[in-house]
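There is one chain below, alone, in structure tokens, taken in the form predicted alone.
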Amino acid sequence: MELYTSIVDQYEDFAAYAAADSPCFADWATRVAADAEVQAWIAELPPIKQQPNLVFAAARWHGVAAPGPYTALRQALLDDDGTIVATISRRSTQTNEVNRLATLAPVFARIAAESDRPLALLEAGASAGVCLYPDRYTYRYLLGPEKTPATWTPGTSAGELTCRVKGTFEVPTGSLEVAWRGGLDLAPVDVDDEDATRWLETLVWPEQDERRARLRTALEVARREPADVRAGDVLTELPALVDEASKHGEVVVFHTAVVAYLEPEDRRRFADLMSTLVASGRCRWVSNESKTVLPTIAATGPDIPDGHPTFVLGLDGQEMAWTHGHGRAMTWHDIP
């Protein structure tokens, strides 16, 4: 999903992104992109607050049924007495889909094998920190056109995460040792805060009951083994935390669907910061963002067809795979 573009472009892009996963959101976004009155309502919001999932979640928070008709959403927005706007202003989109670990964990395993050290995982934009536990799940990969199943359990397992895989991909084996888990977020989510976690559930797309169930499991994992997630700005406070984490193991800074929320110039600043940290040997960098967010990484792999919604998984600035935004599938490239 691309932010900081026109409202029409944002909602058309979101409709394409949601088409395979949420007929309701795909319909709502398509209709917003053709509805001048609703666009004018959204235009009164700050640019970062105009994003579809935030607007839709706030409407749902205040009683708009989803799945449900666009007319109900439209009426709720246009008749809003300020209640929905207040929620949009106060809240943010902070879901971190734990199934993305199915795409991230093989890269973590490669880093661990190369360093022969336990990992110190540092998530930029960690939200509730649910993606800091790659060693707490079983991964079920469906390989090739035949969808041949193969599993990997790198530690204790709280549940199974499934991912379809195309390309030449070797399923990892063995354990994955994580010595430290932490992160930075402008507003970390307290996993013991019922209101905050209920909002996270509201952000999950309406038809996706399995995602909601996974989120609840992931929150339980995080409650049992709290990570060191701190309030802070990744653009200014990340290097100091990298150095702190290095006392525990091989530092891996990673992020998924986070850099998209930075303005374009700050995206470039972040990429430059990470490239500098990697070049100096202070950490490894695992990125997983929509295809246009970090174009220098996307440019290192095969050309992405126009109209093909995908995330790009990278290691140290080099593309490794195209991934589904919620971790359900990936096409492995692994360019040498």
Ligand SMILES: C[S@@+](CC[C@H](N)C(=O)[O-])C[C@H]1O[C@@H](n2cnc3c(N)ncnc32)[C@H](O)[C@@H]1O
Contents of the next structure:
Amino acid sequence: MELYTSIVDQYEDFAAYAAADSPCFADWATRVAADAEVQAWIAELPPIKQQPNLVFAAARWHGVAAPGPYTALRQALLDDDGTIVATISRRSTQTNEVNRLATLAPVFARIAAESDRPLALLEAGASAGVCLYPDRYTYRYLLGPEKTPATWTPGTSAGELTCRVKGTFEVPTGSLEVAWRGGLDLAPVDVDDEDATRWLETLVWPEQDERRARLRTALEVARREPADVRAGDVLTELPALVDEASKHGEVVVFHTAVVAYLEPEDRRRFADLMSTLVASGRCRWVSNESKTVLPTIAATGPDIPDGHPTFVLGLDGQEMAWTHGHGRAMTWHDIP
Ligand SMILES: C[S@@+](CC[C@H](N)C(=O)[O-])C[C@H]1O[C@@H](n2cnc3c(N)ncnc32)[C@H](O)[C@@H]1O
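Form predicted together with the named molecule, following the form predicted alone:
Zooming out: every chain and molecule, the one shown earlier first.
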């Protein structure tokens, strides 16, 4: 999922990213990449608004059926009277995927084992904050080629999050103590706002009813124990919130599918900021971003095969695993 490239590149990249999970979106994206008229329509949008996820979700919001034929999407965009554009302008891609916790929680457990304090979880780009509750699920790992099941419940359990695992992975044991949950987002999603949570559901890809059900459960979990997610830009507001969170426990700043939304120069600034915070002992840093987004972290792990769409999970700047973008699978690597 690469933003800030040409429209054709973005839609081709998205088609590969969605291929295994959404035949409809893979088809739509492939066809947009070959449709000069629709590309010209998309080119009128500001660059950050040209993303396939956002354009497709806005079309669905206004009644385009998905799964459904590309011709209906095409007609809706080209005939738009400004309604779809208004939704694209007003809303953004805030997809909140709780299954990403299946890949993040083992790293949180490692940090907890290295600290004598409970965790203060600070999510950069939290959306509705559903990933702030690692201690509220059972993790079901399917290990190796045999997919041997193993579970871990580090607290109470509102449901199971499943992840296939390859590589040298040890299923964590024991509990996770979380003393504080909070974060930053440019536009935090209010879990009690019906319109806002319906938009989150629309962002889930069409064929993925299971993800939509999981999102509803995750929103319930978040409603029961509200997290302290504040409006703010991670590039400017993070250090102050890190210091505030440190009063509660060992601060873990984490982010998934967020840094991709920063301009390339700001991605470097963000990585520098995090490296400085880690070097000064103010927090730990768990990153989980698409492979090209934080290249210095990806470079500390094995070479990623061309054409393999993956996220890269890192701890304090060191690659730990390749992860599926929605947390369904991971390939774990040894940390030196
Ligand atoms: C795709 S969502 C990911 C949400 C969540 N991290 C997850 O993995 O489910 C990206 C989120 O990052 C937020 N975001 C993007 N740029 C940001 C910035 N500069 N500061 C704070 N939040 C930002 C967006 O508002 C959005 O809610």
